[in-house]
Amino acid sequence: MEIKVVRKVLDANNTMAAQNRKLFAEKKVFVLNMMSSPGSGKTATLERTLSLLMPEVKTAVIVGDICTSNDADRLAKSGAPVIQINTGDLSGGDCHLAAHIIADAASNLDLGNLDLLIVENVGNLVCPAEFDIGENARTVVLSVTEGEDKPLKYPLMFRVCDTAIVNKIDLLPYLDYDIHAAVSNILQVHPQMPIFQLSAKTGHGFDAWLNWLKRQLLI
């Protein structure tokens, strides 16, 4: 009986997921689902990435935490719509962003003036990697300050990701951390994966990342 109780929430989530996608299409949207684990550097990432896109690239963000609007309103700076999502609030602290919880955000955007929507998931390298929102791709970001074997710990989450960032490696100089090893085990998860080396702090690697992704908004 619990497996057919697990089995009804997914599927529900991918008929809501599917709308979300149609939605989406319809108005041109590109979709843009970051996932990490906690401190990985997701938010810092976008701060960066919303500074060098906009106004160029119209972009608005849905943040996913348990608590707080600390991530959001760092983001609302950059002058992009920006709406937090607190799913301790809503169900006792979900580890993930479901695709219903997007559609009502959804809602809430004037979303034929926008070119990128961008959903910092709640920081999690398992759940939410299971449910699809009606994302166009996903990303997924590794600090180095994680161990390089993440990619073989959490391999599902690195598996369904279109992209790999591996986040401040501005601080390799002071770490043992083997950034080849993590590069190969992320490889052997996922083959050809596209990977991004990346330092939110001081802009290395970003012009690599954002040719990426407005590469996607074309397609």
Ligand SMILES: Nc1nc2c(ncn2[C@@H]2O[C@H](COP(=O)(O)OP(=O)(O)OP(=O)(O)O)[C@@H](O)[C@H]2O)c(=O)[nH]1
Given for the second form:
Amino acid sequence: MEIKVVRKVLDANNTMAAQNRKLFAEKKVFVLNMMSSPGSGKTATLERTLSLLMPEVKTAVIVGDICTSNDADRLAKSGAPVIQINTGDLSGGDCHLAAHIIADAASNLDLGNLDLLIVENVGNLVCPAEFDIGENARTVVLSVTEGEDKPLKYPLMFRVCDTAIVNKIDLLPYLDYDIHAAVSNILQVHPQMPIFQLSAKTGHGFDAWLNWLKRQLLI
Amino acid sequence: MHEMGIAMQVAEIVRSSIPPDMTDARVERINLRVGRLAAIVPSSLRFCFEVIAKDTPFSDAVLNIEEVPVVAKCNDCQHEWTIEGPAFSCTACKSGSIVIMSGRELEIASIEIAD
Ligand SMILES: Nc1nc2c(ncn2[C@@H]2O[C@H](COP(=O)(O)OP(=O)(O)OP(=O)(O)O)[C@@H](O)[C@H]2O)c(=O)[nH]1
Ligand SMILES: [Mg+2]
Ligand SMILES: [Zn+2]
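Having gone through the form predicted alone, I am curious about the other one (the form predicted together with the ligand); can you provide its structure?
The complete assembly is shown below, putting the previous chain first.
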């Protein structure tokens, strides 16, 4: 006997994400989900972003890390409230932040007193793309020390994101990296996606990135 | 990489889809639809599901995975086509303004219970 089910496997997560989105909208907090492969510079980009936004834009960060508090410690120096989630303690080293984790973390934040909440997801270009957390926008960070063909290998991530950052451009003179190829690969997967070429180390390119971010807060 | 979590969700949905009046039900087959864009490796999902299904009414169930192609539609010229490689512009008019109609599915279509 066949029983029709027709249910999305990620129903539970999607429902939770919708609740988060509603709560964030009520509290007028814009939520940005930042994703990348390990080490492309999410934390470094955020450190500089926070230093340029705070205190004008009241920002908090939720950071997922498999098992250290290093990123949280670095980000807390900005004065922004930082909530750290060790996914290693949950179901055996989770590869992404799920919506219920964000709900828990957000309950420890004074949302009414925030303009912007940035989530640094777990370093991974596959799984986080599949999990809605109730964010308003998604950014993928790529660095010039990775292959130019990353967008072609992980198309879902580049499709679901609204913007891309190509980070560590201060290293370009020392590498054979073809940044034009990288940009054209991103656009092949997601035509018209805004792309910001940054150096979290020198601050190069941050004006354009911050302008985009601030524009989102006004929408 | 998150196939274990996905397998747990599948098990949860299957469990709740077995009619409560069917005691001793044995699930023979679980029909899943997985989009080609979904971040799922079918072989890992099968392996994880086998582990989770031990000692349940679906321990012998076959996980039947139907792969759903990625179909896109152009917002500018309404052209519809199947995307094979990682290229997401309209194949008719080159527009980049497209919608993905299918290919992200990750859903349980039905379960089959032994008579
Ligand atoms: N030269 C250079 N190095 C950078 C830049 N941004 C980050 N790095 C370095 O790259 C390494 C990884 O940076 P993180 O900011 O920790 O990267 P992440 O993406 O947060 O890493 P995970 O959270 O572990 O996934 C560190 O050694 C940084 O100092 C940059 O713009 N230029
Ligand atoms: Mg980090
Ligand atoms: Zn077209």
